[in-house]
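What follows is a single chain, given as structure tokens, in the form predicted alone.
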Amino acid sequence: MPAKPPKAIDDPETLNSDLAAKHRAYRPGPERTSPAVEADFAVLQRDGYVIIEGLLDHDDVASIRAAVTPLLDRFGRNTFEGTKTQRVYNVLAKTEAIDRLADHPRVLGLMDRLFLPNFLLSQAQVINLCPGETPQMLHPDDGFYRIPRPRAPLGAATIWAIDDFTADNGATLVVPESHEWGDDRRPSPAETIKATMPAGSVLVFVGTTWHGGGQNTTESPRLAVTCQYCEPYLRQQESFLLELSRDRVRAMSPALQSMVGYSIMPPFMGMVDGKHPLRLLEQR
């Protein structure tokens, strides 16, 4: 049988679609487009953050708490991580309980509007802010990408309330409209607001918004899950391709498979041996 003639690539657009089109890649569905997402995005653009309540019910919250609580085995190594805050890294390799948060369509609808297609999950953590924790240093999450501000965000974050976030138990501190600031401006504590919200809610903010963990003056911990996202051409904070087994990735939704790195940023960023990385999941 004669070999196929090589495909002619004579313009950038053909190059951009060639490799990515050689495998059945993930395509977002209509569940990520709704009037609610549009309204959320308008607030996110205006304020730099938005709080969405009622995305998880009581049973959802209880099952996530039950799954992640046994993983809480160590406290932060410095004041930024929180010396009285328990953090769980590499969460996706340890439990499937937060998959539904990382790929929640209401959140991903916002990421669709912020970033290029095939955007990535940058990291996922469980954070348990315990009694006596002090306020975290205010910071923007995508500040490690050394590109001058003001600029469009290169990342975005979610903080899911597994416990109620109150004014006293360490609700995240957010600086409204700080996503539009240049490099010459730093926030003061007086400019912050406390992102209080009931359990089952999510706080979404762009990577240029200044924020930090709050102070817990109560006798109870405040449990949360955070997932961060970034443009598809940037390096993720977590090396999911090293952390996650192929069997674990096979159990994920197509959306989450794409976000942990089994995707292509056209024309060929993310390829494996010249092919789409999803082909790795077909190998046993």
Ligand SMILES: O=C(O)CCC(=O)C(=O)O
Contents of the next structure:
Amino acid sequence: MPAKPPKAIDDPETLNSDLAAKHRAYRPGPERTSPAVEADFAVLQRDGYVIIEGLLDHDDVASIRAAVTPLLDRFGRNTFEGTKTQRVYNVLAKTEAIDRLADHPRVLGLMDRLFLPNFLLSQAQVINLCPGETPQMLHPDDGFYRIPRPRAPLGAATIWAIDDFTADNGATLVVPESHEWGDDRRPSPAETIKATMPAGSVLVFVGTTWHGGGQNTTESPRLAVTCQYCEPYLRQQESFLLELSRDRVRAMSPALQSMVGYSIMPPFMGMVDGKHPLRLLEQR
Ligand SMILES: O=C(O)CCC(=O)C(=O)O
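Mind pulling up the form predicted together with the ligand next to the form predicted alone we just looked at?
Below, the chain from earlier opens the complete complex, with every other chain and molecule after it.
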């Protein structure tokens, strides 16, 4: 058979297109383009956050709780992590139970609208905010990308309520419309709202929105799972490629494989030996 002629690349714009021969960019299905996603996105853009209720049923919540509770141990090492808050890091290596949160189509539909194709998961964490915890310092999540504000968000976060989030047990504090602010403005506690929501709901906010964990004055912990996402050309907060074995990644959905780093930002950001990283998963 005659050899295929090499692909001609004579326009720099071509380098921004998907050059992969086999592993093309992950293409979202219709579940990520529904009218519900459009409606959530309109609220997210207007307010900087949106609460979506009823994405998990009672059994879903119970099975996530059962999987993550045995992982809870240490309390935070400083007041930002929360000295009365238990955080589980490297969660995807420890359980598959939250995969379905990280790649939930209603959330990824929003990320499709915020970010370039093949956006990444930046981190995943379990947060158990225990009795006596005080309010966390308000902060935006993508401030460590040191690009002046106001600007488009470079990341976005979800906080999944595994317990009901109430006014007293530490429901996340959010500053509405603060995603539009410049670098010169800081919020006061009076500008916050409490993101109360029943278990099974998710709070989604963009990386420029000021927020923080709330105060827990009850006798019970407030269990949550957070997943954060970022543009595909940015460094993730968590080094998933160092944390996750190839077998663990093989067990993930194609969307999650792509988000933990088995994907390419065109033309070759993320390559392995000059090839698409998914080829590593094909090798046994
Ligand atoms: O637990 C929460 O409600 C928010 C936590 C948070 O924003 C953080 O740890 O950065």
